[in-house]
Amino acid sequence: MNIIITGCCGHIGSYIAHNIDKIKKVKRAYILDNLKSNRFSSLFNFKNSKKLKFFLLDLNDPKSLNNFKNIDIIIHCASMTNAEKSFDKKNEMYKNNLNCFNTVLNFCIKNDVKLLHFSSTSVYGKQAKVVDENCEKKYLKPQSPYAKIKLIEEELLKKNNKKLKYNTFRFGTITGVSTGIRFHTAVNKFCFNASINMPIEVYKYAMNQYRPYLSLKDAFNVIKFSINNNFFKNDIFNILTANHTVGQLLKKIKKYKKKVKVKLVDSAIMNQLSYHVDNKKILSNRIKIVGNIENDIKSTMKILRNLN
C-alpha cells in the first residue's frame, strides 16, 4: 500500500512519519511539506527511511500532486493551525487551508484515493453540555477562522460523499511530543511557560471549563486502525483521550514544576461555555483509547527540563 502524508513536518504529521513502520500495510509513504514553518528537524533521523520519500511541495498549487501514481490513501495534515492567531491572519488562513484541501480532495476523487481528513472539536463552539457528532447544526458555532474552515472542509466532503471514501476525525487539542512539536496549543504552551518560569496565561472564566484533549498516541492509533482495517465510513468521528479543565491540567503540570505562575487574560477565542465532547461513536468501532494526558505532560516537561 502506498500513502501520502501532507504536512509531514507538523506536530501530527511528523509523529505519523516517524512511526510509519508500525503500520504494517504501508509499503511506501510519500511525505510532503512546503517547509514554510522551517521545521527541518522533523526530517532528521527516521528509523525506517526505506519506507519514506520526502517531497518539497506546496499544495496551494493545484497541480502539485499530479506526478504521484498508485496512491491508496492520503493522510491530510497540511494546514495553518494556530486557532488563536488565525484572527490576525484570517484571509491568509482561508486561502491556504482551503486551497490545500481542494488540491487533496480533487486528487482523491480523480484517482480513487481514500482520505483521512482531520477536523477539530473546536467546531462545536458554544456549548453547555455533552456534545457528539449528531448534535444539531445550531450547536456548531466555531469561535475562530481555523474552526470555521474545518466546517467548510467537512461540508465539501459531504457534497462529494459518493465520489470518494474518507473519514473525518474531529481531533481534540493535541498533546504529546513529536519532532514537529509546536507550542501554541494549550497544554504545550502551558508546559513551555512553566519551564521558563513565565506566567501561564489562562483565559478569564476558563479555569473550570472543560475542553477535549487528544494524545498523539491515540491520534496515531486511530490512523493506524483505519489503514490496517480499511476503516473508511464517509462519516465524522470525535477523537479525544479525555475532557479536562484548565485547573486539572495545571495540577498535573505542578507535579513536575512546583512553582507555577498563572495570569488571567482576555481572548476572543475563549468566550465559550464549558462542555464535554463524547467519543462513544469511535469507541463502538473497536478502536481503543489508550493515551494519557498526564504522561504527555510529563514527556513535554522532560524535553524542556534544561530551560529553567
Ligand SMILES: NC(=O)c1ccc[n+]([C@@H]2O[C@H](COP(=O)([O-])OP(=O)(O)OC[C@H]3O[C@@H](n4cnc5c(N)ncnc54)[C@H](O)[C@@H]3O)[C@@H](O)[C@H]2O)c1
Second form
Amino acid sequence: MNIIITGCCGHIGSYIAHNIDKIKKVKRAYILDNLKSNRFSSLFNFKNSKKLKFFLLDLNDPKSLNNFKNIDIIIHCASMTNAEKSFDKKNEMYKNNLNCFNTVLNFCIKNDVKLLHFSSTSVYGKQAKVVDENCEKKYLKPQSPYAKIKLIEEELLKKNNKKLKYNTFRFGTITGVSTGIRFHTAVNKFCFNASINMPIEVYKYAMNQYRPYLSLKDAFNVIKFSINNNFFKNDIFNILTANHTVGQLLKKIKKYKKKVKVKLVDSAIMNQLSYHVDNKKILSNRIKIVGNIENDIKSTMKILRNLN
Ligand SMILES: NC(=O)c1ccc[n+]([C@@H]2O[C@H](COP(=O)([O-])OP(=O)(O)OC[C@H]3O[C@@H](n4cnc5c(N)ncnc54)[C@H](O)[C@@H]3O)[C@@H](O)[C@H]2O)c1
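Would you mind giving the form predicted in complex with this ligand, to go alongside the form predicted on its own above?
Every chain and every other molecule in the complex is listed next, the one we just looked at coming first.
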C-alpha cells in the first residue's frame, strides 16, 4: 500500500514517518511538508529510509499533489496549529489550513484515496461536564479560529460523505516526544518552562478544570489500526489517552523537577479548558489505549534535562 503523509515535519507527522515500519501494510510513504516551520531536523536520520521519500511541497497550491499516482491513503497533518496565536493570524490560518484541506480532499475524491483527517477536541469549547461525538450542536463551541477551522473541515467531509472514505479523529492535546516536537501546547510548554526555571503560565481558573490529552503512542495506534484493518467509517471519533486537570499535570511534572514556578495568566481561549471528553465510541471498535501521559512527561523532561 502507498500512502502520503502531509505535514511530515510536525509533531505528529514526524512520529508517524519515523515509525512507519511498524505499519506492515505500508510499502511506500511519500512524506511532504513546506518546511515553513523550519523543522528540518525532523528529516534527519530516518532508519526506514527505503520506504520513505520526501517532497518539498506547499499544499496551498491546488495542483501540488497531481504527480502522485497509485496512492491508497493520505494521513493529513499539514496545518498551522498554534491555537492561541490563531487570533492574531486568523486570516493566514483560514487560508492556509482550508487550502491544504481542499487540496487533499479534492485529490482523495478524484483518485479514490482514503483520508485520515485530524480535528481537535477543542471544537467542544466549554460548558458540559462530559462531551461525546453525538453531543448537540450547542455543545460545539470552538473558542479559537484554529478550532473553528477544524469544524469547517469536518462539515466539508460530511458534505462529501458519499464521495470518499475517511475518518475524522478529534485528537486531544498531544503529549510525547517526536523529532518534530513543538512546545506551544500545554504539557510540552509546561515541561519546557519547568526545565529552564521559567514560570509555568497557567490560565486563570484552569488549575482544576479537565481537558483531554493524547499520547503520541495512542495517536499512532489509531492510525495504524485504521490502515491495517481498513477502518474507514466516514464518521467522527474522539481520540484521547486521559482527561487531566492542569493541577494533575503539574503534580506529574514535579516528580521530575521539584521546584516549579507557576504564574496565573489571562487567555483568549481560557474558557476552552473546562470539559471532560468521552472516548467510548472509538474504544468500542477494538482499539486499545496504551499510552500514558506521565510516561510522556517523563520522556519530555528527559530530553530537556540539560537545560538547567
Ligand atoms: N499537536 C496537537 O496537540 C494536536 C491536537 C489536535 C489536533 N492536531 C492536529 O493534528 C495535525 C498535525 O498536528 P501537529 O501537531 O503535527 O502540527 P505541527 O504544527 O507540528 O505540524 C504541521 C506541519 O504542517 C506543515 N504545513 C503547514 N502548512 C503547510 C502547507 N501549506 N503545505 C505543506 N505543509 C504545511 C508545517 O510545516 C508543519 O511541519 C494538525 O491538523 C493539527 O491541527 C494536533
